[in-house]
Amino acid sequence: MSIESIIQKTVSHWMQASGRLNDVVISSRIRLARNLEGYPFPLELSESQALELINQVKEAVAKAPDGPFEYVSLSEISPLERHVLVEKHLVSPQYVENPMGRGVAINDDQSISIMVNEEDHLRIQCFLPGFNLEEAWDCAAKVDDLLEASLDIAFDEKIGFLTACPTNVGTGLRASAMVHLPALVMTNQVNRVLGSLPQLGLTVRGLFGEGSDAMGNLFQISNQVTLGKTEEDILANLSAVTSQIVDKEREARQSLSEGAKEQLEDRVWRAYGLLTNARLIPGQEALKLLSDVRLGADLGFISNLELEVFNELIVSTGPAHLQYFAGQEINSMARAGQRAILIRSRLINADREEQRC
């Protein structure tokens, strides 16, 4: 596996339309922050120390029984390739801005990535489709155990895992669910429903996590606090609240279907018509239209398209992906044209494949 094969594999495991509550929950993620004893936090690392850390991690992941992992040095790939990794949710947006002394280990189906020398020495991520927090936690815990068997992880008996940011001290665990909430947005309930989450120890972020905007009616819900709580407490709280949000979204969808079905169907089919006929589609408009069509598929208005197609297009229509596959940097107008071609081709082909079945 190489950076080319990682990028060429357009469908990561988390994009599959499987898992519980997958009509609303797109994916579940567990992220663990870990640091090594004897080294300063990444911001204070020397070049030689960063290299030592990288070599230790590479040796550790090479022992993975379920491997293989591919290690990608950020300084050895192009800025465009780095941003493709961001769009695939394998690394964070801030991580790629300074590539020196940084790299990421990625497994074959791209469900696991281990960022080295991000805010912490290690950021272990496990992504799964649908609402699968417990399974994602089991996955991340196994990777954590693998690394702990070879590395001296910084841990204090009183406060837990030591991290660069105080908000991660303790378990070092960030659990999140990416949810699709078009009906709550359409019925103007989303601010009320999500606005109460901070009081429950949760936070809401956009498509690419901290500092990003909510696009395409996609939101990431995650825990805020790691200190003083067990992993089980964090997962139970997020699971309970996310289940309630799913119920609210489903109720809003039902209300729209019963009270304004004709208008809703018209909105869905107009979006489908634009996506399958437009010649220029800007990025944010694409996500909005894909959200409407995905809602139509969830409600059964469009019965011949797999949900996986929409999960894939959320990623593959990003600017870095479009430019990578174009083989060069292209301006926003050219990207809008390439995006329209990709979406049109993918939806029409998916429609034909379903009809043949």
Given for the second form:
There are 2 protein chains.
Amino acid sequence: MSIESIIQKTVSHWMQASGRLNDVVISSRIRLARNLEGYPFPLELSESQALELINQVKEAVAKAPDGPFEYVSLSEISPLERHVLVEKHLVSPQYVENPMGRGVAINDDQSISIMVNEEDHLRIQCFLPGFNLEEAWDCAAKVDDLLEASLDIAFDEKIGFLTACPTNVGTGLRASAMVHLPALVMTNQVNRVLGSLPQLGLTVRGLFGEGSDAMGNLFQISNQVTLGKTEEDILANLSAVTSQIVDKEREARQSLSEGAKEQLEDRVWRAYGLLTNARLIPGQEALKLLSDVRLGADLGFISNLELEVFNELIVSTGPAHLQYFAGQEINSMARAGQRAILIRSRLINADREEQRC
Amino acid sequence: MSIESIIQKTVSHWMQASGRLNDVVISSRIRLARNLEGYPFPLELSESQALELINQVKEAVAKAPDGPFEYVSLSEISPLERHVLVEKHLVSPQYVENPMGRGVAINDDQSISIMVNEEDHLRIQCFLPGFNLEEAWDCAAKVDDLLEASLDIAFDEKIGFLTACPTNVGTGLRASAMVHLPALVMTNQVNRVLGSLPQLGLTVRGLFGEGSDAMGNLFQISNQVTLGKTEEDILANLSAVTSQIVDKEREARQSLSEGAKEQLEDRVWRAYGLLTNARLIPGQEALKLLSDVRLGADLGFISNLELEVFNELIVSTGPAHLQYFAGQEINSMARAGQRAILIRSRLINADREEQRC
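Output block for the form predicted in complex with a further copy of the same chain, input the form predicted alone:
Below is the whole assembly, all chains and molecules, this chain first.
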């Protein structure tokens, strides 16, 4: 596996439409922040210390029982390749701005990534399809155990795991669920429903985490507090709230289906017509239209589309992916053209494959 | 032939895409206003006089050498059927409001209609596809001769034909060309180009004549003055100006094709995608989208569509047609649904027929 093969593999495990409640919950993610004893936090790390640390991590992951990790050094790949990793959710957007002394270990199905020298020395991420926080937690805990077996992780008996930023101290855990809430948006309920989350210790972010807008009716819900609670409590709270949001979204879909079915079908099919015919599709519009078509597929208005095509297209129509596969930097108009070609061929193929079965 | 068979025949002769310059000129129309000696104008006509006059016309057209006319008494058909005749351009919108003592004779291919007791006793109309004013004039003149052979037409040696409204006196001739000017509209040139027509003795109207808006980028250009000019002069003037407008529209299309081809293709295919997928299409939007797709067909962006499908759909998606074929009065939302079904099946059929060839 190389950076090329990581990028060529356009369907990561989390994009599969096999998870629980996947009509609303796209994916579940667990992130653990860990640091090594005896080193300053990454911001203060010298070049040689960074390298030393990287080598320790590479050795540790080489012993992974569930198959090999590929270690990618950020300074050895192109800026475009780095942004492809961001679009694949394997690294964070802030992380790739300064590639020196940084790298990421990625497993074969891209469900696990370990960023080295991000804000903390280690950021372990497990990413699974559907509503699957517990399995994602099991996965992350295993990786944590693997690393702890050979690395000296900074841990205080009273406080818990030590982290660069106090907001991560304690469990170092951020659990999140990516939810698709088109009906709550259409019925103007989304602000009310999500507005109550901070009181429950949860935050809402957009598709690409902190600071990103909610595009394509996709919202990331995650815990805000990492200290003073057990991992089990954090997960139980997020799970309970996410389940309620799923119920609210399903109710809103049901009420739209009953009260305004014709308008909803019209909206869904218009989106499908545009996606399969337009010659220039800007990124924001693609997310909006894919959201409408996905809702139509969830409601059974469009029956012959595999659901994973939506997750795949959200990622593969990102600007970095389009430019990577075009083999060069291209402007936004050329990207809109490439995006239209990709979406058209992918949706029509997804349609035909289904019909053939 | 009956009112049912007239309505069932959805493709009138003028809708065929066989005429000259039919990339811009949809159809050519000649209308002659005539009145009978010895009767007051229709507004002053008694019921028995109206009936007498109708019977004379029925007798006269029965002798038509080119096949029979069907005479339809407006008071004997339903309001919906009357409005279908309006949408087919066989009678004028104002005409059907008061059906008493009125009727229309229509030939087999619907290229000729003779309204009895409209504003004048007789309104002869010939309607042909493409840019074909001379043939339409020949056609109307023949019908005029046929009627004159047995009716006593009011004619003054000095003034010419006498008509109810002084604006029609003289030749009683209104010649018009229906033109499709999407590129002049898109490039904001249409007001300038058409704005000069009044100085040339011409007027511009929308799809349904006087008082109607220009929908779907369709404009009717016709002569304003009927007096003091020969029929030949009127036709020559309209022909020359229409030719110039055709040139300007073609230039605008060429320049759009060169300067903004991707955006234009995108616009055309988006319209096609919406027309073949939307589940609710309001009438105005249908005309706008059909205009875009027709432009795409004219420019070769969409190669496998018969052109006559556009003329047919403009007419058959009218509210009266939709309600007639639904078998009942239906509201605008239900019409939008019926319109979408009709357009989708017709465009997809038009596509498949071509592919089969």
